[in-house]
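Next up is one chain by itself, shown in structure tokens, the form predicted alone.
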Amino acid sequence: MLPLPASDQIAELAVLNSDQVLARVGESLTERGWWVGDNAVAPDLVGELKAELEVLRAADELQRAGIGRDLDWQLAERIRRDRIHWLSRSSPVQMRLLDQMEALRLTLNRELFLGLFEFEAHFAHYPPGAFYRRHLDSFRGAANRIISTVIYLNEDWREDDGGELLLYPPEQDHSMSSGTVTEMTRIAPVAGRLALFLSEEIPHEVLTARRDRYSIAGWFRLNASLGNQIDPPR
């Protein structure tokens, strides 16, 4: 991975009160379509959401994750192989970090004017032998997931322990199929690491990880709805 300035070693999504870092945040998504910020994350609320995700682990409330929405889901283990659970305010320690993320929408669209409608997310264990291959996180066009974000939970990573996030350049999304694809930047899954990227643009892709590999992905979203109904659903 590219290293990072300084002045991005940054805390407890601080981002959301440095001007400085923000209008870097905000140069990166539009000249390259991503940036990656350390200890975005406050060590005891990674601690905290690792804690939780075990739990769940333990009681085997993690589901199988698929690809696809409604009638179009369905399991390909040959693209992903990892478990999924969807955050909720069901618990202080999800609600601490969605009340944080919201505060970081509320930024961003005051900032950067981007009309962000909400943020989902979800808990994701990579198990030994796991991986996602390349894929885009929203079809261009669809105006619903903008802004992909990823939020690390791994203590003590290793070079050796793979699950690096690859994220591929723009204009060669068309080509995924061809395996001729060049990698834009590789980013280990480090504790408190926070990843954002475009959404519609950025092609990207999990390696396999040789450890259990815990993170949270999530999305802002902007809302298609028609009525009352949100779109897309999860």
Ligand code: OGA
Contents of the next structure:
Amino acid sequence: MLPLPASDQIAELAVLNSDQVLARVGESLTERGWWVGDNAVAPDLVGELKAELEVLRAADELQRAGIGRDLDWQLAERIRRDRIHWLSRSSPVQMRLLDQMEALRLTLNRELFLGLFEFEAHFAHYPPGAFYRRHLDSFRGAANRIISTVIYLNEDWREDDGGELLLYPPEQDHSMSSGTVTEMTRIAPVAGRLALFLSEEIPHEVLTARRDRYSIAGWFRLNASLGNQIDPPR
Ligand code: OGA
Ligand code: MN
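One more: the block was the form predicted alone; return the form predicted in complex with this ligand.
What follows is the entire complex, opening with the chain shown before.
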């Protein structure tokens, strides 16, 4: 069979294939600050990303994640326990995903008038017992992460495996410790699922995982000028 011309190819990121889905993404992000979709990433790409992450893990290429430059590792350990590896164009499968996210960036800019400038992402492995306490991915004015993205890579995730992503309503004040706010939604890290939320608005946390939890966390940013200010530092 002849390959289809590029413009007719079916994207591996489902939102790029459907104007209807895309419209819902735009609506959800604008109205409540988040969107979640199942089967959002093609199974073949999910499988290859998972395989890549397992290779990186076996080769000891995952690093303990930090939380900003001025906090020491001991404190970081109390806040997050995942292991990460930043994506680059160094491998075909990482390139494949970055190309899809680039297409999504352009689409979001067109649909939502956002001016997103670049995308960065890391693989993440949460070993059993790992979590990421409640946090914001970006602080208003101080940083330039606008939309957070999470792609999940776990087949057969069960309810008692834990590791859900909890999203909270946008903060009224800026204290991270109010503890009284109820969660807005709970997202299990199911293979093919994509979560999008506003980096500056939506506090969130990852509950303790009871088995190995694999994901790719990414951020669409306004510009590249504030490299090391944000959580986590590169
Ligand atoms: C993060 C994060 C959520 C998840 O890496 O900043 O919040 O579900 N990840 O992995
Ligand atoms: Mn986060």
